[in-house]
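Form predicted on its own, single chain, as structure tokens, below.
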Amino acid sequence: MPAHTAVADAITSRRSVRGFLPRDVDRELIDRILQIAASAPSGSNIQPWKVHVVQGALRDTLSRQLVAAHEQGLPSQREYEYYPVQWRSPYLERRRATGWGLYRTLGIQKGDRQASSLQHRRNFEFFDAPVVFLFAIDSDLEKGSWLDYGMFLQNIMVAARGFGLHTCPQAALANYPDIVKKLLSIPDDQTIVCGISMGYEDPDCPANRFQPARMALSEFVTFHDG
């Protein structure tokens, strides 16, 4: 396969997988993916990313603690605003289309709070993925470093596809930073950015049949030809 075709396929086949097989990922492969991702650019090459790879018994402990917080109905304690404080068009419509599109795929009806809560809980079970990345950043860094971080995160997800793996980026894993920081010994002067669950896709998981729509170029591109 030509290199440009392989790159395009890795990018376009990336999607948020919400059901993984109980199949381990080799440590050497995780290292390789992170080495590739670390080629991401950053302003003045400061490389602001701090990565915690969680597997095995510690992964299970983290899951139990996050699930318990969710089951207790604890509100999100995320250390930054990920979503708009006030939703407006067109973002509100896109959010609803994605949320209800997934729920329809899973047979969850509007107003079924119990089923919705159970599906949200799956975030904290890492959708059964065997590998979980938690990402932190020094809290005194500015927006530019967060933009750099996004390129690093995308590199992880695209590199994973190149090796036949799938991922799910999860803002929800930053909901309870005190739990994450205590268990992973992350200092208080760092902010939990998000998490990524990674593994091999479960092709029989109904959630994996859902694919949200993407905008046409005409909706977000303006050409200036002189």
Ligand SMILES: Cc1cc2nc3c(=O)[nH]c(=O)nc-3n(C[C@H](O)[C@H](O)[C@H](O)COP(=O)(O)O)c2cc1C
Given for the second form:
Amino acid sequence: MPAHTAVADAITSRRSVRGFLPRDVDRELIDRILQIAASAPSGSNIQPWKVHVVQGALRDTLSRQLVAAHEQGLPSQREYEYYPVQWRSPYLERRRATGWGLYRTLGIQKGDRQASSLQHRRNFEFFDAPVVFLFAIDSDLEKGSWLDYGMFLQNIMVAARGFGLHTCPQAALANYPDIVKKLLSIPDDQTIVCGISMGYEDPDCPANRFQPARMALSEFVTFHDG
Ligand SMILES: Cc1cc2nc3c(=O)[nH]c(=O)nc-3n(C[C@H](O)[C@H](O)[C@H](O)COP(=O)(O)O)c2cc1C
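So that was the form predicted on its own. Now I'd like the form predicted in complex with this ligand, please.
Next comes the full complex, this chain leading.
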């Protein structure tokens, strides 16, 4: 396969998988993926990423604690705004299309709070993935470093595809930073960015049938030529 095809395949076959098989991922494979991801560019090469790989018993404990917080109905304590504080068009429509699209795939009716809360809870079970990455950043770093971080995160997800693995990026895993910091001994002067669950896709999981559409080029590209 020509290199450009392999690259395009790895990028376009990445999607958010929300159901994983109970199959472990080799430690060497995790190391390789992180090594590849670390070739990401960053302004002045400052490499702002700090990665916590959570597996085994600690993964289960983290899941239990996050699920408990979710069950108690604790509001998100995320340390930064991920979404617009005031939703507006066209983002509101896109957000709704994605949320409702997933729920439609799962047969969850609009307004069925119990069913949607149960699906949301799956975030904190890491969708059964055996490996969870938690990402932290020094809180005094600026927006540019968050730009760098995004490139690093995408590298992880694309590199994982190259080895037949799938991922789900999860801002939800930054909802309860105190739990994450305490369990993983992350100091208070760091911010929890998000998490990524990683493993082998469960092809029978209905949630994995959902594939949100993308805009046409004409909707977001302006060519300037002469
Ligand atoms: C930084 C980031 C955080 C996300 N957080 C969540 C999350 O908490 N839970 C979830 O199910 N999906 C989450 N997603 C997945 C998005 O919903 C998904 O990327 C989007 O709908 C496009 O679908 P695709 O990734 O399958 O192409 C997140 C994506 C990104 C990039």
